[in-house]
Ligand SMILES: Nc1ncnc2c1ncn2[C@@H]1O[C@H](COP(=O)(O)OP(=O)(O)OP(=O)(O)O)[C@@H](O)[C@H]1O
Amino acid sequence: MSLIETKDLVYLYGARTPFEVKALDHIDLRLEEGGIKAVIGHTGSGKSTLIQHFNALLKPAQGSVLFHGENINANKQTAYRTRFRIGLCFQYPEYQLFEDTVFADIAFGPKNMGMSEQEIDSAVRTAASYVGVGEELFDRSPFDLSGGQKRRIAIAGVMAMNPEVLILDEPTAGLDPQGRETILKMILNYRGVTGKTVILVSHSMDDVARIADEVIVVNQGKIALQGTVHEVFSHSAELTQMGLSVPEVTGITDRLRDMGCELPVGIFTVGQAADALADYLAGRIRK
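Keeping to the form predicted alone, what do you get for the structure of that sequence alone?
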């Protein structure tokens, strides 16, 4: 049984109006439990609409969404429960901070779940540790902190609900290189410590290549490609036609190969490029 499955999923914006748009077009998708799954696609491809169906924020015009084999839209109670079991953190979540203190903001979700005070305290401290927020910030106003800290606090608020699946929509958007690096390491740490399934929506092919185990490409409301990083990014021509690209380092190593460097194909991360170049240079020295 798949963790999340969509069957013949259709969603319409502006339904039954002259402006009707089919955002999702008969999508059949299966996501298995575990790992970091990246959802990519050009702006307007339908990827954000798709992930909002995973936790019943949007209801299909046609078809169904299953979580552990259960239709999440079977009734209002099922949909409500799913929103805690599948946590969704929107793009720029720091704009949704509103409490007086960092602790209160992280605790908001657990309170709505009806946790006891002791459970809330434990949930907040655990989530804060996942994102690298120290207890010395708990009594501070979130609005006095840096943009990167605000982002991590907002993400911690979703983690504190202990969802089975964590969905992050463009978690590195608008951050400087250091902030982006911090968020990526945070995601990898959370996945490693908890073993939970993470779904990442991203425009950065470099981020995807670095941390994802599986990639789902959405194009014109359909699933265009699904597979490992190597399987998906090997379709560079198709991705280009969809308005996407391969990781920047892939383009560099492709050019080096065209210039005569005997590098393997399928290099998608800086680490892979460094290893391949080291092997190439070592071989040149031996010759």
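Alongside the form predicted alone that was just displayed, please also present the structure of the form predicted in complex with the ligand.
No partners, no molecules, just the chain.
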């Protein structure tokens, strides 16, 4: 049984108005437990719409979404409970902070779950440690912090609910390189410590190549490709057609190979490229 499964999922925005948009077009998708899964796709391809179906925020116009084999939209109670089991953090989550203090904001989700004071306290501290927010910030107002800090607090607010699956919609959008790096490290750390499944929407092929175990490509409301980083990024022509690209280093090593360097195929991260080039150069010196 898959962790999350969609069957013939269709979603329309503005149904039966002149503005009707078919955002999801008969999607059949299976996601297994564990690992970091990246959802990529051109802007407007339906990524955000898809992930909002995973925790029952949007109701399918047609088809169903199964979590551990159970229909999450079976009734209101199931839909409500699914939100705690599949934590979803929206794009630009820093615009949703509202409490007086950082602590209270992170505690919002756990409080809604009906945790006791003690449980809330420990959930907040654990979540804050995942995102690297120190206790000295707990009493500050979330509105006085930097953009990157706000974002990490908002993500912690979802992690604090201790969900089985964590979904992040473009967690690095609009951050500087250092901010991105922090967030990526944080995701890897969270996944390492908790061992839980993480689903990540991203526009950066480099980030995806670095941290994802599985890649799902969405194009015009359909699943275009699904597979490991290696499998998906070897379809560079199709990706280009969908307005996507392969990671930058892959482009560079492909060019080098065309120029006659004997580099292996399937290099997707800077680290891999560095190793391959070092091997290649060492080989030439030996000759």
